[in-house]
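Only one chain comes next, encoded as structure tokens, the form predicted alone.
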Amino acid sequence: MVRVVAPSGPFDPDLFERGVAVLRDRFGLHPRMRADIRAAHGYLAGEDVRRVQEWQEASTDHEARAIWAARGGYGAMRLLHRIELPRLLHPPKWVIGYSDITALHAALNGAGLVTCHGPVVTQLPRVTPEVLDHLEAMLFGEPRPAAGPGPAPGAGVAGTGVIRAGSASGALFGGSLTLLAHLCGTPYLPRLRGAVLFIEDVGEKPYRLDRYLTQLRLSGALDGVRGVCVGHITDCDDAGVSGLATVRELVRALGVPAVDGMPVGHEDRNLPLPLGSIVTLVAPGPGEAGPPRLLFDQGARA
């Protein structure tokens, strides 16, 4: 059984129903949700008190093996000071989502929980079959054979570009670059020293991407980061300036192994990542075999 929650923004009811059908028919899960999950309060999926109660109910449901976010948007970080993070640790549950759900991932990873950066329910009807295969392998612990030169589903993810060659291992943290920057100065941004950082974003102009990464660097949050992997930088070009090129330049300046082109983020090919788990980033140099890749050293279990 899986609890479906809406900790952020309101959602499209048709996409939601189709996504719930994917949970039920593709994965064989029994989705459970509150009757008021479709509530809307401006740009939020109901008032804070509703979303806090929903989270508390989901996190204390001992029958639930996972908590799956209906949608991102905005609102999850408003809940952080009002929810009890340790409840999810005994026994551990998968928490699945991306975009605004980065706020929850960050807080939960900092508390020691492995979470799943992956499609929200309303994105499930649009993702590629490859994404569903990777999700199935990760959530149920049943790795599949590799279909190409990259890692097999449940074992890792391949990118396309090398920003700086090398390799690095550590806990994987990250998500939406915007949310990570906005968590600076709060107790909810995980300590990134010794970690591999993942970032992606959508709809942010290049100067904003620059500002977010610069803020993280100036705050000291990026001190000691061992490697960086960059996912989708979607719809971020502006006035002839490339959002991805901006990110690549700033990431290269960190002087650590880094790759881009990871198929993770705000596009239909949004492969899942086990945030909080130990990974190895491989950024091949000239003459070295294999694609840029992120390997899940601990498998992909919560």
Contents of the next structure:
2 protein chains.
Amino acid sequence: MVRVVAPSGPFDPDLFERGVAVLRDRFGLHPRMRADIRAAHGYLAGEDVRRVQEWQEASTDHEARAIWAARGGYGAMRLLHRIELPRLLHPPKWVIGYSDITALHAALNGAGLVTCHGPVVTQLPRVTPEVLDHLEAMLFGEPRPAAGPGPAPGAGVAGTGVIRAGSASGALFGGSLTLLAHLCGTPYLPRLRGAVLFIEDVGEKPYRLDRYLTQLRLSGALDGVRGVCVGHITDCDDAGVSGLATVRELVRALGVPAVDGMPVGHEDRNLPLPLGSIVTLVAPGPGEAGPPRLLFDQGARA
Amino acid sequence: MVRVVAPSGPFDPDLFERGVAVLRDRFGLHPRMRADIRAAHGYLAGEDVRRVQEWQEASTDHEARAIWAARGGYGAMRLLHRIELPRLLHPPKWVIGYSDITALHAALNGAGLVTCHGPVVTQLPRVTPEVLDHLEAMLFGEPRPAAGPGPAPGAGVAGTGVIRAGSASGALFGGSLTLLAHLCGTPYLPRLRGAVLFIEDVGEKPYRLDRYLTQLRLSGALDGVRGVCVGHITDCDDAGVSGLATVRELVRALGVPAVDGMPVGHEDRNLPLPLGSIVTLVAPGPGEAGPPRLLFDQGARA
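Having gone through the form predicted alone, I am curious about the other one (the form predicted in complex with a further copy of the same chain); can you provide its structure?
Shown next: the complete complex, the earlier chain at its head.
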């Protein structure tokens, strides 16, 4: 059984039904949700009190193996100070989503939990078959880590570009660059010192991407980060300036191993990542074999 | 003599020339600027090194009575860790601008200096005559505070709406809400405890305004703020949701005296504010006389 929740924005009901059908037909899951999950209050999926109650019910549901977010948008960060994140995830279960769900991942990862950066329910109808295969292996595959959520041993994802060659190991944190910048200064941004950072974004002009990375840098949040993976930077070009090039330049300035072209984010190939678990980033230099890649280390937990 | 600088984005050269003409013809100033002020590097008015050098030259210019920003946009916050803000403002001089210039105001105000939140040079051709009168009184009027920049005694501005009735005194800090959120977690956001906060914004959807205020609140930056003034919330409505209503709701939740409709921000009536100086916010309750207003206290400095 899986709980479906809407902690962020309202969603298209048809897309949602098609996504729920994927949960049922492809994964054999029994989705459970509140009757008011389709609520809309401006840009929010209902008032804060509804979304808080929904999260609390889902996170304390003893039958649920996972909590799957219906959609991103905006709104999850409004809940962070109203819910007791780690305490309520008993028994341990996967939390799956991305984009605005980065706020929940960050708070959960910061509390020591492993979560799944992966497609929201409304994205499931359009992801590639490979994404569903990776999700099945990560969420429901064997062998399972004994202690709860964690990646299957030996899995990983490959990127396409090297920003700076080298390799680095550490806990994997991150998600939407926009959201990470907007957690600066709050108690919910995980400590990135010693970590590998993943970022992706959609629909943000290059100067905004610059502002996000500049804020993270000025705040000291990037001090001691060991490596950076850049996923999809989708629909971020403006007035002849490339969003990806802007991100690459600012990431390169951090002076640590970094790759881009990771198939993770707001495109149909949105492969799942085990946030909070230990990973190894490999950014091959000239003459070194293999693609730029992120390896999930034997299901180890951060 | 006044120094004109471009620490943020590139600008329209015709608008700029017309703005420089206002400095000359209306205020009798002799604008001085670098030959490369019209540089453009993507969304920046030239590379960081150019903008840093320009700022340093301007701030140490012993003949300059003021440093006037050519335009906002984005880029000032990229300079903050590269320049020694307070040390370089000798002798004391006004710094004038708004929008992206909020980053410089914040850093200077945080270091104890009074600055002028007012039109950038490229906005000068279209501001109302009243704005130019207020600027003249604040920047060059008599009597002058002995210690350097500060408002003329007894001045102030009136707003139109009361968000929460009451009154509050404290140092005035703020500017662009977007910029303030993006200074969260950095050393450059002034300590708002005991202060009166001013915010305005342009072209940000309601959910983004929400995110900015939510970040400021979650970070603790709004703890102990004594009052809030809301200026122009321009072009921020989306999908039937009002940007101003969104701001009002989140500001009201702070539980302190607050007004809106302050004629300050991205519209032609952009009256100057003395950031960093002591002000009194008056938000009249039912039956109380006078408009919602912000009074500049006798030129006192924070």
